[in-house]
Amino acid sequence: MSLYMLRRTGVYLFLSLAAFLSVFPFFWMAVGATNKSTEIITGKMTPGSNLVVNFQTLLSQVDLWRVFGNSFLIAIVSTILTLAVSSLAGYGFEIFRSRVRERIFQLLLLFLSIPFAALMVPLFVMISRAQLTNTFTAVILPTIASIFILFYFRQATKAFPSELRDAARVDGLKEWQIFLFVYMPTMRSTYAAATIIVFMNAWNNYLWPLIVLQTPENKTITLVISALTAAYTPDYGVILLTTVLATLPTLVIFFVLQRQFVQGMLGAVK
């Protein structure tokens, strides 16, 4: 066997192993959702017949539809507002030039090094004084100004053809019209990639909702999973079933936008 074939075989073996390690947790989670808690503890790795029972148990313990509605509302509104604010800011930072532009941008990037744990107390004090505790607004507001997404849009805007902007200005379009009717359609792959990132972060957000959402009717799916695992005798079949259900929306979003996601992460502009 030639050296080329050995290398190619080694690459495929490595990729197969990586794929197995990546998919196995999802497989185990899906199989566990069909089994009893005792079967999961003993390490059963084959599908069982307890899926319906687990689902009925989940519905008896949790208002599932309300919880999913809360999570979807927070994730969708957060995604829309974050994309709107961050794309406008990223566009402005790249298109409009000033003496202090880079200094302000560097200061914003410096803020990325501040851990969220250091911001929780002052942020909670601000939310409390504004009387927004136990509201979805309290969860959404801190996520809107995302420095990472702003940075991402600014870098993507560097690839935005200046000829399109100049042609639009010659045609008499104002700057906001250029942004809405030229920039946004051209950068749709960038928006798709940012949508996946922001939606997943908002959907999986746990620590801040745990702090500000105080009543059961306002809980999100991540808080429900945490509550199920904290039970005195956790039902692992119900927990895994809830985890599978919580994973489905992010999987759907990713598979629907995966082609645009790859183009957006590569900085492609068409």
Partner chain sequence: MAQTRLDRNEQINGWAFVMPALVLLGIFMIYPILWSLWMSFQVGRGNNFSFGGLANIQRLANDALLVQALTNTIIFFIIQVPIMIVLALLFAVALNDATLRFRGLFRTILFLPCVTSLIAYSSLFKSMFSNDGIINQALMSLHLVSAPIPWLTDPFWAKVVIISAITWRWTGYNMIFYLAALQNVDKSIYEAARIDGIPGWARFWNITVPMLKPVILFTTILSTIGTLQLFDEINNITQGGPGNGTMTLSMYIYNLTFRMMPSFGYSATVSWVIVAIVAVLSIIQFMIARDRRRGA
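Starting from the form predicted alone above, please write out the structure of the form predicted together with its partner chain.
A lone chain is what you will see next.
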């Protein structure tokens, strides 16, 4: 019994240490947002009174609401389109089997591991030739069709009972109606998990917007943080305040959808 207790204590210590390391940067970020840059640099770990000043500094440097609006617009449109396109395709590949499409799917899996870096040069040339640079369209379009999310939806569709589709066909639904009225409501947790992943990716996307978006009024929040950080004398109070603001939306989405997220992941790994 004592050996068991010892091991138990070890597990708790290990997890507590990990939890501390996980949370500390959040704490640091929140506290830092209320302190002066000079205080942050010297490691002050108590809340200060500089929050309002940091906020004013930030507002004087960037059009914060516009930047947030840009980020939200891009993230929301990307998420909706990505979920729609990928879930349609994942469903299509899984439900309507044919040899040709199976081959295409295997081919896509090969492309799954092609990193974005390998695409960005031709993509940039394409976008500039189409005269789409500095538009949100240019940011969103190449990210819509995600092989990873498509793959995820196909995996999850394996758990969609085929008899449910049969029942709907007998009930007189067309294929698109089955997708809309039976599949989508049934797979809510799959969509929730995908929403978290896709929204976070879109919200946090950095490299591609950095390449495509050029004028200040089109910048996203990640670009702003990056610019603030790259300054010659970075104002850490302002930077940390901005990171707090940039993290809040994803944090909220995560906590709202957490339960479904775990369920959705369970379905995908099966």
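Positions refer to the first chain, counted from 1. Everything quoted here is computed from the prediction, not taken from an experiment. Throughout, rigid core stands for the largest set of C-alpha atoms superposing within 1.5 Å between the two forms.
Superposition on the rigid core between the two forms places the CA atom of Asp166 less than 2 Å from its counterpart. Core-aligned Cα shift between the two forms at Val100: this is 2.4 Å.
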